[in-house]
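We begin with a single chain expressed as structure tokens, specifically the form predicted on its own.
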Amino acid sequence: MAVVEEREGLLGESPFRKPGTRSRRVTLIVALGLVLFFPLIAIPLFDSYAYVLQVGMLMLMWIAMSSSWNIIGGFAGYISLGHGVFFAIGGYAAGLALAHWGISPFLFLPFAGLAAMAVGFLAGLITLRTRGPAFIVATIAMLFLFLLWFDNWEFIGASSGLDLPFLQFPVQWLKVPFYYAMALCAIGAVYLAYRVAHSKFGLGLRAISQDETKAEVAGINTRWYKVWAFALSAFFIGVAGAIYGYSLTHLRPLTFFAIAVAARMVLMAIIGGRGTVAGPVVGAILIIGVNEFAVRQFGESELNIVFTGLILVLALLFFPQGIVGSLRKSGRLPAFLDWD
């Protein structure tokens, strides 16, 4: 409960009064500028324009998903390996709206997020009756149950998948709308994590993470805090799934339900700093950057996997609490990364 007492003074206090505010503002403006103008900046700098935009889109997607997962896995301390379900719900909801009713996935994005959030709320009511390792197992079981269902559901194409019509857009600029849609998704996810971290709700989640029994004694309705955190963490993952699924033009259950999808969200948050706002962003940029560098140098081979794994192991050895968490603990965290 020490975290509640330590941070209570921040409630109602503007974060812009903290030291380093100017540095954070400048960093935020520069970062947003780079994200929004990157498609224009990349034209004269890169020959493989479509590839560069694809990498940018993927980096933004993982920022959105890892930041969203961090609400339940970082702030509340409940490690979920089942968030691939919400990725799939968003992808299939938008895909079905396009395939059967002709509604553009770009217009359907909020509804895809709400569908994922609704499933997250219902799933949270069931899985969050457990704690610790039992909760992790429950989320994995949820993932496999949904995979089995989608693999045999003929309406969505079962295991063969669902084909989507191509976006009617000039080929050389085809990645641009997907990039900007994912950019808005990532910005929304990080902003949601920031708002949660600076709210009474976020303080309650941190208290649950430290000691759930004491949090209950202090009067926090831990059950509903956890369920709503689980639901909120699903929203932007569903939005990201809708954008990504449309960019593929073919939806298959294994694309979304692979355990590696959820594991990557967890890994990015842990390496960047689980329970911090900036941590998942740093983790996503590092892992995607390292992975793409390794692929370009070594190709899709064992060397790529070894190199990527080595970098990640070194990061965990030298930053046991994640990059942001470890730097904060040692007093070396730059002000522009102190978003908590």
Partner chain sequence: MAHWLQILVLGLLLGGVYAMMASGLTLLFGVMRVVNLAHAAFILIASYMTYALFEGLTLDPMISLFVTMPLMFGLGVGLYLLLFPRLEESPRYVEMTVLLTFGLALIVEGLLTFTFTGTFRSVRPEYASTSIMIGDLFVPTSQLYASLISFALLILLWVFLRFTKTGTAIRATMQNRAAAQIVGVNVRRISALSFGLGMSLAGAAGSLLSFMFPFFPARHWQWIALLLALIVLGGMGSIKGAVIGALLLAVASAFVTDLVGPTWSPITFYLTLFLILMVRPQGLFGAKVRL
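Residue numbers count along the first chain shown, from 1. Just so we're on the same page, rigid core means the largest C-alpha set that superposes within 1.5 Å between forms. Since the model is a prediction, treat every value here as computed from it, not as a measurement. What changes on going to the form predicted in complex with its partner chain:
After superposing the rigid core, the C-alpha of residue 303 moves by 2 Å or more between the two forms.
Take the protein just shown as the form predicted on its own and give its structure as the form predicted in complex with its partner chain.
The following holds one chain only.
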């Protein structure tokens, strides 16, 4: 409700149309251009070219994951800590297709996404019978069930993992195809989130997150809305898993199922602004940026996870609406970030 009212408020200020449409379009073009030409721009940094591209890829990956998570966790208000499952499904689906049938993961991407979506649909049918904290607990149980299964499933290499053949590509440009694949994935995920946010479906999800009983009374089929939101949120996470897994060339269950993976999606969405389209993007860029900076400055250490936790706690206490959410509330959200 609040979101709707606020939007009406914005419309009220301008008698013609929502202000900032142009600046949003400019931002979009600049952002797309930056993503598209980043591998070219980065060429002068040849010493650390692979590293820079890797960081770029990771940023895009987390934008995709966090934006996807936001569909169920932000719009519908159902916080899932089990989305690592879909990351794994995508990664393993594409990995198995490559290892057993020789299909390039790049061609298999849509199917990896669909596989994740199918699992998401089924898992959603079960877990979404619960609400609130019970749902969160159910998604954790789901994560551990899948981890246990994958850890003991010989066909996919169990806990020791599955080796994939390397991508045949000049080694100094090796990261480039992965980067572009991930760019496609991120753009797709953000576009999906945008479309959902601007659809009747998205409005229904927001109604559910505000007051589910009222939403139901208003004639929204809350069950199917939630299940579809869950399934949709799995798609691009699966795609991201396929690309990421291929880039690692070695798939281990813990890489995908680690609770820290799920934690990051949540963290980024919350920092950026849960339930906003731009929020997860801002959150992902910020967290990966700060993280890479910290790793370069202080080295990789266990303290990383401490910071993740600390930022989450501080954000919840002092900043529960996230950057985009807080700025919007105080009316200072720059138009180029207002994608809702």
